[in-house]
Structure formats: C-alpha cells, structure tokens
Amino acid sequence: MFGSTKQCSCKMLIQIQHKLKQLIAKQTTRACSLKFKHDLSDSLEERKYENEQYDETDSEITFRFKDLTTKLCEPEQLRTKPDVTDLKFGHYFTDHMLKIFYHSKLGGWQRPVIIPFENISLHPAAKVLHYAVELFEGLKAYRGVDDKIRVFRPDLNMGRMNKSALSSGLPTFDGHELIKCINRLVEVDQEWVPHSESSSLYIRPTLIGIDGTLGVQQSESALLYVIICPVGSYFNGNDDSVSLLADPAYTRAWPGGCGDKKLGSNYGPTIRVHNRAIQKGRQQVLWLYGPNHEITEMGTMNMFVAYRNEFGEKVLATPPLSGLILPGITRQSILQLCEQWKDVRVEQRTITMDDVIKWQKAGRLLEMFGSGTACIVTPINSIEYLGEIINIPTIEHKEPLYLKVRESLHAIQYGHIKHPWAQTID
C-alpha cells in the first residue's frame, strides 16, 4: 500500500513538472515571437494586420534550428543551372532540400536535415494520397542590388502555415525555427538565386500526413519538407494585363470552409474551370460567390479594384477576410503601403459584379489587378461575365496605381530601399 502511494506521488510530481516545463516553454516562445514581430516594424498598421490575421500558433514541442544537420551533394549530384532567360515557374529545382519528420510515437518533431534533392517514398495508404491531408506555403528570396539575399516577410507565411496545419489535423511548430532552417537551405544553394531583377528564388514549404493507415483521422506521422526553385515570370515571361472569365456557376470557397487556408485541396478542383476559361479565350478565372455574385479571388490571387466614389475620392477596395479568400502576404503589404501613402482611400469591403458594372458605366472604374507571391501584381484588362465583355481601363492611365504598387514592392524586395519587410540572409 505504501509502495503504491509513493508511486502515485512520484507520478503526480512528474506530471506537475511536465506542465511547468510546458508553461515556461510557452511563455518563452510567445515572448520571443512578440519581440520578433516588434523588431520588424513599430507601426500600428503592421500590428493591426498581424493581429487580424494570425494568432500565436507556435508549438511548444517543435524542432530546433540548432539541431539541423546538413549533408551536401557529391560533385556528380550537382544539377545544371538554367539560364535566367529560360526560367519557367516551378520547372527547375536546386541541389538540396530540407526535411523534418514528425512521429507522435517518437515524441513529435524529429531533427531537421538538409540533404541532396531526392524523391519522397510514401506508404500507399498515406493520408496525403487518400484524404488530401496536405498544405503548403509560397515565399520568395531575392538577390538585391547589393548582392545580398533577402526573404520577403517570412514570418507571415509561418503564421499562415500554422493556421493551415491546425485546420488539417497536422502538427504545428515554431515558425521562427523554420525560418532559420529555410535561410540555411537558401545559403547552401545561394548560387541558385538568380542574378537578375526579373527573377527570384521561389520557396515552397510543404507539410503532409504520411500515416500508413486508412481512415479520416488526425495525422500521427507527418513530413515537413522545403524545396526551392529559381523562377521567372509567373505568366511565362508575359507581364501584360490579363483577361478573366467570371462565371457564377463555379464557386471556389464558401463560408465555414477552408478557402482561407493554403491547402492543396483548394487548388486541384479549380483546374477544370481554368481550362474552360482558356477555351473561351480568357487567361484566368474571376471567382464569384453567392446570389449577388461577390468577387472573391482571381485565379490563385487576391483581387483589388480601384474606382472613384460618388464624392470623387479615389478608392482602392479589396474583399474582406471573411473566410472566403486567402489572407495573402502581398495583399496585406499592398494595403499597408497604400494606407501609408494616403493618396487613395483604402477599403476592405464586399464587391459585387453589379458594383463593377455600375462603376464602369459611370466612368468611375479605374483599375482592377490581382496580387500574390508568384505574380506579385497583375493588371486586368477585361472580364467576360454573363455573355458580356466588361473592359477595364487598368493600363490606360499615365500613372496607374498597380504600377506604383508593383514598383514599390520591387524596390523593397531587391534592396533598392531598406525596409523591415525584406529580411537579409547573413
């Protein structure tokens, strides 16, 4: 009896110690996270957007950069680097990749490793293959005019990635630790970062469920990996404006769904609609929602509309973060830049196709453009909607807003101006 009581007391003591360790780790992680964000920018606008979009989701049990090991390619494994003029989006990959396994039965996250680029081996019953238990992110590294390499706002990508993980039954992690691991991967393959301001290095972190069991359940095993590739223009070198097909018969996302998460399952079903747009001579899809035909996204991009209101004020509007659209990093950056400039009224509001038609007929519609990591800013010239063509005068202005936005982001990303959004890899 005494032995049993002593054993229970020891067990209780161990549990209390474990909870204390978790609490200390949690407070430390959050303190570090808050300091990191504060260092990036002291502006109230920055914190407002971060609080609006991202909660603290860094895991108390995570992998650590200090445990990272690197295995470099043998000389015969090195790949031939393409000429910058031949770059196609997502076609050429660098020599190395980052891999981090998660196994709940082994205590969670394992040690991160950088290894030569390789194929992934999966169990035929892996959850990613049967239930689309998968998410990804997209960010870029740029070689600046000073030859330094900069990554654009990776902290926001990490916050969004953890949000996606929570919604998919996948493990979360400390985003700052992954940023450091990614920076190391870019350092290893730094010669793959193009020496050109028309190109960049695309970074694709991916997290997949790899349990070898059937059943729609929380993943007990997962693989987080990062691959990187030099890229040129998203539209095959064509930076001209694009035309859209807006067909209310197709819906990309709905309330209570996962349209605001970066999950692979959001993208596969859009391919057939994109193909229909191509068949009709349009280049992208303008996704609508609901009986009022609300504008949500353009292809895989966020949407912006510039117009003059009834008082003659110039307004830049974009759909609100209502759960129907992805909280884009470039979207947030555009809103913050335009609010700082104060030469245009910024609104996050519902925009319907009736609004667009009304503004266009009244001569008050100025511009429409999409934004995203891959394309940055893409102007729109026309929309096919219910059998009619709506012409958009985006590129007809002498000093269009989309061009000012694009050039400002370009200046930040390539180091023409010093800015906290562009984090240098030392």
Second form
Protein chains: 2
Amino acid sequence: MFGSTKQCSCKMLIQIQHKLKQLIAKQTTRACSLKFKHDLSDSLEERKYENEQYDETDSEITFRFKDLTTKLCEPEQLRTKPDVTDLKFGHYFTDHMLKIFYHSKLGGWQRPVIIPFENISLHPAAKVLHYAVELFEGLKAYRGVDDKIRVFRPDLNMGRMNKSALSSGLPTFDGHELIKCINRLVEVDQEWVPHSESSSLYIRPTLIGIDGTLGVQQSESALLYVIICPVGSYFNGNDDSVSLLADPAYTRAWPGGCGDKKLGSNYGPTIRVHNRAIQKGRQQVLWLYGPNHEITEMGTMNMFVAYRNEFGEKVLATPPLSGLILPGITRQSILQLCEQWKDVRVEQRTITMDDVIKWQKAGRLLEMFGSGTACIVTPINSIEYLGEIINIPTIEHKEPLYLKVRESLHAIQYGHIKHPWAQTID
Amino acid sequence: MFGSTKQCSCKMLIQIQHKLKQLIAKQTTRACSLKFKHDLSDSLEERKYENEQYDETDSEITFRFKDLTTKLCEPEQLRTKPDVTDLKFGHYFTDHMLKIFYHSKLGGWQRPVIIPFENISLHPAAKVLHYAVELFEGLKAYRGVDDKIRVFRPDLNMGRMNKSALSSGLPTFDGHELIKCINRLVEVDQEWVPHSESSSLYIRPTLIGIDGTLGVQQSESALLYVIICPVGSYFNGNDDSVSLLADPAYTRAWPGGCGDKKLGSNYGPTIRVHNRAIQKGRQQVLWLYGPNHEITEMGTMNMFVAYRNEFGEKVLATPPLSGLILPGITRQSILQLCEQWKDVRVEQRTITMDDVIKWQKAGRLLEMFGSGTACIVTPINSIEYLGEIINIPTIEHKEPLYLKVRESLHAIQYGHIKHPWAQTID
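The structure above corresponds to the form predicted alone; please provide the structure of the form predicted together with a further copy of the same chain.
Every chain and every other molecule in the complex is listed next, the one we just looked at coming first.
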C-alpha cells in the first residue's frame, strides 16, 4: 500500500480512488471479500514503488517531501462527501491525513506519511493535553474556474507556523517541504475540493508536543499533522454581517505574551467570553486592550475600520503588529491590495473605542469588518460597548470597500485572474 | 472484568493484583496460556458483581462514584515499579487510570471507569489539540508513618478544577464524587504509593474538550481522566535552592485573562521564557507584571517573601489573589499555618522588585521561596534582574521560616500529626 511519492503520479492515485469507489458502489458483499480483492489487484500492483534513498543528515532540521510515502484508504474506508450546501465549518473531513513525527532521540524529524484519516493515539501525559504545547495554521485550497486547485499564500502560513513553534519549544522545519507534502495530500483528496465558488477546502496543519511525561518543559517528541475539510461559510445565516460585544473586562493578549502567535493557548480562554457575548445576544467578541480600550481583534479575526478623516480622505485603518494581534495573512493581503488600488489611504494605527464613537457621531465612520482565512471578510453591523449599542453602517453603502476586497480576493483565489498569491498545486 | 465498586472492597482488588503478579513471576509461558487462565479463574469469579441501579436523572450535572466500574490489568500489563531513589517527576505512571466521558448528546456525564493505563485516542480535530480546551489539577497522596495513605486537601483542588472548567466551556461536576473515584484509583494502585517520606504519589486529574470539529466553541464532548505517578523531588540535585531570572519583557498573566485558573494555556507559552532563563544560567523564571515590576509567580509556583519591616517586625508576604496568580493550595495552607503560629506577621500584598531591592540593601530581606504541590516549598538563592544579581539569603539562616513551613506540612502529610487537611483514603 506504500508508494514513493515522487514517481507515483497523483493522477494515478486518484484514478485508483475512483476505481475503489466504483467498486464499492457495485459491491454487495463487504470489501474484504475475495472477489473484491481480485478486482483491485491491478491497481494495487501499480502502486508498488521503491522508496528513494533517505538522507538522514538533515532530519534534525527538517523532514523532506521526497521521503513522503502514501498509504491509500481501503475502499470501505472512503467517506461519503457531504452536499456543498451542507458544509458546516470544520465538521467534515476527507479520506486522508498527513502525519510527521519528530523524536529528538531518533535524530529529529521522521518520514512524512499520508495515511487514511484516523484517530490520534496519545500518552495520557502528553504535553499537548496538559500544558497546551500546540499550535496550528489555517489555509485554504480553492477549485478555480479552470478546474485547477490553488492554495492561497501558503508560504506565509509556513513562516508563521515556524515562529509559533519557536515560541512553544516545538521543532521547526522547512516550510517549502511541508507545502509540497500538503499539496500532495490535497491532490490525493482532490475530489473533496468543492466544485463550487461558495466553498473551499480548509487545510489545518497542527503541531503538538507528545512527550509522555509531566513537567512544563521543551518537547522532545512532537507530531505535525494536517487534516483537510471542505467548508462553506464560517458563519451560518444569510446576512453575514455580525454584531459584536466589546467588554473591556476581558483581554485576549498583552505585551510580553504570545498573542501574535497561532497557539492553541490564545483560543481556549476566549470561549467563556464568546459565551458571554452570545448570552447578551451578540454574535462575536470585539477584543479591547488597555486603559484606552484599543481595538485589537474580533472573534478569531483581524479588524479593519474604514472612515473619512478630518480632511475628507477615505482611510482604511487596522491595528499595527504590536505583538497584541495575530499577523493575519488575509489582513496582509487586504493591506497590499488597498495600497495598490490607491483609492483609499491605508494606515496601520492604534484605533480606540473613542475613535470609533467620534467618527460615528461625526458621520465619518464608513465600515468595520473582520478578516481571516476561515471567513475571508466579515462585515460588522453593530457593537455593544459599555451598555450602548453603536451602529456601524458597513453594509449600508452602495459600493462598500469590504465587498470590493472580498471580490478581489475571490477573483484571485478562484482563478478568475492570474495572481502569484494563488499557487496551483501541480 | 468489571465489578461494582461499592461492594467490591479494594483490599480484595489488591489481593487479586498481588496474586496476578505472583502468577506472572511463576509463569514461563505467556499470560494468555490456558494454564494461566485456569489459575486466575477463582479471582476473576470474585469480581463479578452486579452494577447498582444507574440514576440517569443527574448525569448532566455530575457523574457518581456509585456508578464506577473497575477493570483491572491483565497480569502481563502490570508495570515494574521504579526504585524510590530514581523517581524523576512525572516519568513513571501506575498500572491504572480513571476515565469519565461527557457527551451532552448522551445526557451528559457517563459512568466513571478505572481501566488499565492506556493511550488516549482522539479525533484529529479534537478541540484540546487545536484550541487548548484543557485544564488540570495536581494533588498528592502520601504514605504515612502508620502506613495509611492520605490525600492533602483534595476538596480545594476540586473547587479550583470546577472554576477552571467554567472558564473553558467544559462541564462541571460534583467534586466529592471525583474525590471518591480518585481515592478508589489510589487504592487500586496503592502499592505504587512510595514507602518513603521523601516521595509521594502525584495525582493528575485532567479535563479536555474532545469534540471532533474545528471552530472555537463550547465543548459538547469532554473527557475527564486521572493518571497517577510516584514522584520524588520536582527539582534534581541536592541543594534544592534555585536561582531565578526576572525579565520584565515577559508576562505570564494579565487582568481580564485566565492567569488564576489552572488551564493548559497558562503553561505552554512559558516554555520559551523558561528556556531563556536556562540559557542565561538561571533555573527558573520569576514572573513580573506591570510598570512597577510586581512579583507574581515563579516557574509554576506561588511566591513568598519574608522580611523585617521598618518596625523590626518579621513579615511573610505573598501577592494577593488579584486574578494574576494561581490560588495555590500550598499557598493557602502556608498562610493559614503562619497565621496560627503568630510569630510572623502575614500579609497578602503587592511586592515590587523595588521592594525586594530596598529590603535587601537595608539588610531586612530574610527569605524568598516558592510554593506548590509538586515541590511543596522551594527556597530561592538569587535573582537576576535588569543585568544585576540580587542574592537572597534564604538558606543562610539558622531556623529559616521556609524549613519550618516545609516540616510542618510534611508532618501533616505523612501523618506525624493528626490534621484535618490530610484525609485518609479509606
């Protein structure tokens, strides 16, 4: 069931997958029947390749795509694909996953493997379960108008993932090697990339510390794994504008902390605050920081505010990368797009709640929206702050900036225009 | 292999365990041999009890000890006990563990089970692996001079654990029920409680969110499990006094955060700072907060400072429970003991690095020490702060307070004196 990845073209893997699925459809007996095995024998034979020579000298530093092996699902393991209209975020996973172990005592990174999607077996003392030694990334693959699959700026995710690893006592790696492994995983499960421009394939690389010992220490063993899932919209409902609760009693991140890294520890403690927002009839949390109630993030997204300054100029502002916010890839892309367009002044600046109130009262507040990989761009319709509701006219404009941004990113991601940010996987 | 726990006396379980172990010693063939099965049949027969009636009405609120079932190890699963001189913290685990699942869709808490120690199998999207939906507790069982096993103030751990659960979107439970289940686990593995007054049995209850879906949300499924391990001293080496690095560039906790809860997310992000301390030749981190460089915690311990005030009075000070520090059970016990002794003035007050420097320069700084369940009391010998080394004369006194505290707690924990804080498990 294992084949060297370099020589084993993905097209063939997919052909086999489809053959397997067809066989299942025809089959009335269980997949383990003799007849079934016989039908498959040709395909299985095709997948026997010798592994390439393994270069052990650099395993401490990184794993290598050339060492990747692939074990495909048995026919009965293939899952039914959900309807594209029923894609709740993060609820359906594909048939395969990528796993790469790290053991410092075994020379570092081990060979990457693509295997059927399966549970992860952990020692009960594994550091990830006690001390949140864990980090993740989120990126997406899109099926373009030309049927080619594109991944959006994966190099930026890899850079951020390595920074998160450094801050967690977890091993770093060569991001280009992981991108190649991820691309192969997406190829193997390419029929899971929705044939729809309202959906995409969410890619979740995760790195966890798995040493089976108690004690808050550097990890000597780790597991990097990647799971992928077809997703629709992150938020439910037709009107995708959201209401926020801004309560200065809660802080997401602070100076000298890790709020600018994509660590699990930045998310768990937010659930209670999110629950509080829901209880108060709001949909998301607007995270404030400091005595001036600076706007930092919203839910798990970066924040943008569009307003007219005192000279009548249209400004798109977002909080600076001061260590308090995640350096979002959608955030960076929006900034770059708007700077190219030149029809709006782009500023990375501190934005306080007083600023928002001042602009709103003066009729100069235009739009507020969040940005992130999961939902791309999410408009905001109101903020509850210190007992008052501030209405935000984001969706009331004729040609709002948030829509222009969303449509431009969409055009890049789905291949309507050719752009270096969207990289085809083959 | 399952027996109702209420009627099945633990003495009998232990007798069976010992019988199994003896059998292994005698046995030359594998445990699955027919002869072996035959030898065991009497013992296994003894363990067949009918479960008591399960009261489903309150499963949403809590699990119940009366529903606990126990599946003992097969003889070949029993582990070799390490030598008491070789007890590295958190490296050796006993033969059994306690597991209690929670599934809101199945009515809430499920029946507690004691089973052979085993890996935990998790969906790769489990919330604990991505969003640090996890919390833990640490408490200890001690084998007393009368050979009775005592657990130290478990009710306080249960209270704190439920507060942590509330802050993490994880289900709460009746702490008394968990204490009874834990006591049974300790009874089953009672031969693992070291026969030594330099060692103890560390108990690690853990609660994790296990829903197999991405998205930062309240957990609908959770797993509470308890693993136990014999431990010696938390720190290696003979002189147990430690050197600290106090670097105001790093912050452990923040107002509006969760620094006063025992969540995994408070620990992972500290590893990089601990590594930095080690690189600078220091053993632990002294955590500071705010512009005045307030002392909050050290490593994973609470902090105490003993000094003479301007009136010549001896004062034991510790930072107040302001939300920035963990409400430690050893901390609370030390405060209560010292208040009873009346030979030192006890203060919960803000302590800045300037205070420490001022007292040290005036010759009024007496001792600094950390407190926690793992190491009980750890004296501090020096602090590196803003490029200077501050020497702390903690271990230079004839009758230091830290030793009096340590010995008093020891006397309670090992049953030298009768005290309500140390509760026998039978």
